[in-house]
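As structure tokens, one chain now follows by itself in the form predicted on its own.
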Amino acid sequence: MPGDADPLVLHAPYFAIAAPGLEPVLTTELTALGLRAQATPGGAGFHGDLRELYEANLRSRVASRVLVRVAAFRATAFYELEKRARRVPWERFLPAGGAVAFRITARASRLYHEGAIEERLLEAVARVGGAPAPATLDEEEGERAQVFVVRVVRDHFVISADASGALLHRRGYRQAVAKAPLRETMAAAMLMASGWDLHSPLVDPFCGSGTIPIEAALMARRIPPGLASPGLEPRRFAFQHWADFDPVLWASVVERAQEGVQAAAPGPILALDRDAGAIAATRSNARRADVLVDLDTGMRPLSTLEAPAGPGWLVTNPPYGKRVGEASPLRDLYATLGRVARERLPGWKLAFLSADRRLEAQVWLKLREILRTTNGGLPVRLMVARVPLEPVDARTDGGSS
């Protein structure tokens, strides 16, 4: 095909989208679930048939979306744009009503106006029964419409459905937020690329509304994040509305992640905050992400943590003090965070979002980046640092490397 040989075209027949940084833990997570997946900028290429696309769907914790890749062309002028996308098999991906969305990205091609590319592809969905979805469209919900997501770099064209619906990192169980919510996604990324095995015990001493240990309570019992509900009932997938969307074959899938699923948790998960509303968030979630009964809760400031015996991980998302006064008070947090750790959690691993390298080095523990990414719009690195057996004192050891 036409453009094949462009290192920004996708090969593989499916797609998972992650946040910027996060595409080897996704490629990692996708390899071990038996999925044949390439890490590539924005996300990875997998292949597969229609099990591979639900179980990616159902399963992966930290993906963001699944995209079918539905044709790829080269197009230099409108004319040719518009014969390529009469042959895009369109009415398979249609749901009841035929309403579509795009998303279109375009750069360095000659047909760069999003806006009549756009057009041209209405038009040629308009042929097999397709209509604009409603301008109120919410992107986050991505439920009342198909939405094609189309990229032109240099005069090629992939396009690309959106096999997801409302994005993967609602799980449907966060509906109490406490401030400057954590993506469930990115909890999920945190926990895997910090080693936790997954039965060892797990601290939060920030656990705000408690994406973080209720994300640790359904990877320890291997509860897929599609079924982050009372009854391990799956939430709805655009892949469910198309037309070659297979109810046997679906409700196989399901069965077999409910079938794998484990009773409890088999270590301590703790979820702390100083806040009340935090701890009342947290376990309103969890009740909802039915692990309730596996978190550990309590309201309680960092300096008076009490781990449960060792060693484990503490995994977390500490303030990170961008507003003008907040420094002063964050270096006594992140002092305190490594003094509690050096004295109470020998041969732990801690693990942390940082976005301020002078507060890292408060921790006073020999540090090392794991991945950057970015969280609420700020660039961020995943810090781990293993905690010495013995005591370490803080002015004449540790600090970042």
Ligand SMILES: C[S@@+](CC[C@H](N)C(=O)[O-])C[C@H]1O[C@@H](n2cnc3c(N)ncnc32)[C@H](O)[C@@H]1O
Contents of the next structure:
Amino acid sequence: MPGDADPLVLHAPYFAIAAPGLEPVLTTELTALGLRAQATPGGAGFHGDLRELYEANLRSRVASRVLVRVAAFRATAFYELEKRARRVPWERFLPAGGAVAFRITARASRLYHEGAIEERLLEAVARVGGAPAPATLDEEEGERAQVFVVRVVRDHFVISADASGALLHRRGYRQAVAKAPLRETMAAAMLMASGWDLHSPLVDPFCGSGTIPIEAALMARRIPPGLASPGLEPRRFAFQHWADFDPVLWASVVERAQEGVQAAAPGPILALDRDAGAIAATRSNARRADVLVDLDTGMRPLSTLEAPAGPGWLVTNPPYGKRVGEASPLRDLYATLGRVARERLPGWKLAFLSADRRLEAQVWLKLREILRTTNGGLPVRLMVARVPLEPVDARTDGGSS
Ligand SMILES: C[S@@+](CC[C@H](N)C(=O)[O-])C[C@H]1O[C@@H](n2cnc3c(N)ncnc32)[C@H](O)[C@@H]1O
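Right, and the form predicted together with the named molecule of this protein, after the form predicted on its own?
Now the complete complex, all chains and molecules, led by this one.
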């Protein structure tokens, strides 16, 4: 599609949003879920009915939210916008209390003042009982505003309703955090992009609060992210307060997902970190996700890694650090990662997030970039390598590319 096309000006009724760079992984995932999905900048459009909407929300591990297109029209003056906005079926989406919030972006259009557009839309919503979300709205208490995403590109308005509510990376299990945690959606995308087969051993030597091993266990046991809790209880989604919510259909979607859950992960999943607090956080998060039985946790430094019989996958998010000097401990850490892989993990696949080319060069394996995205606002790349079967000498194997 043309470079400046707006993702929401598509014909698919649904749009799953993903972090930039994760669109191909998301599209592959949605396709594997049986949805007709098309990658687009910012996410993937997909087709279907209510069942597909519920499935995508419950099962996508990579999407950060799912939108439903509500209205599309052209307006070049405020009186036109007012007229069109009055015809939008807002009432179908209003929660109890009617709290709404708009996320508006406008470009290359005659109506470009986002505040003035919001004012007109709020007037239209007020006619059917909607009101701006009060600042005191308590998200933790489950009291939520209905979010509408409004894109205006070259005078075309596309209004979408957020079907997810709390962002989908909030599975609910990660309440204990260690340093620099990864988003759950990013951890899942790393695992999928690494090609992990769900049954070979998986090791994260820098597990922090356990996001990668916990997401791996959820994947291996086929627990949808929306059911990551003891008792496989589903989390809440915004579509559950919509006028067209079908509780019987939703119950059948949830039940089918619960029936598909496996009793145990087929292969070992190791969650290791040298920090005691990180291991405690990993264990309490895994308990909340109900996958603690699937993890082998251990407080140990990378240098003492003992891998299970492989080959398997080492997938990790190592520490980065902003300024890396010549003799920094981080350079040594990346060199140790490469040495440990070459000596103890022959034939394994290595996949790690890298924010620094000088650090990744220390790993001394032939690296290939498979994803580019951001993590905590920092540009990062997912690098992968296959560890040679024969131990290689760091000085003669040619280094990373
Ligand atoms: C960027 S954090 C990982 C965050 C994790 N992905 C999460 O979602 O919480 C890096 C982790 O590496 C650990 N670490 C640093 N040096 C280590 C070493 N030599 N051996 C093992 N763990 C180490 C730190 O304790 C920290 O928890």
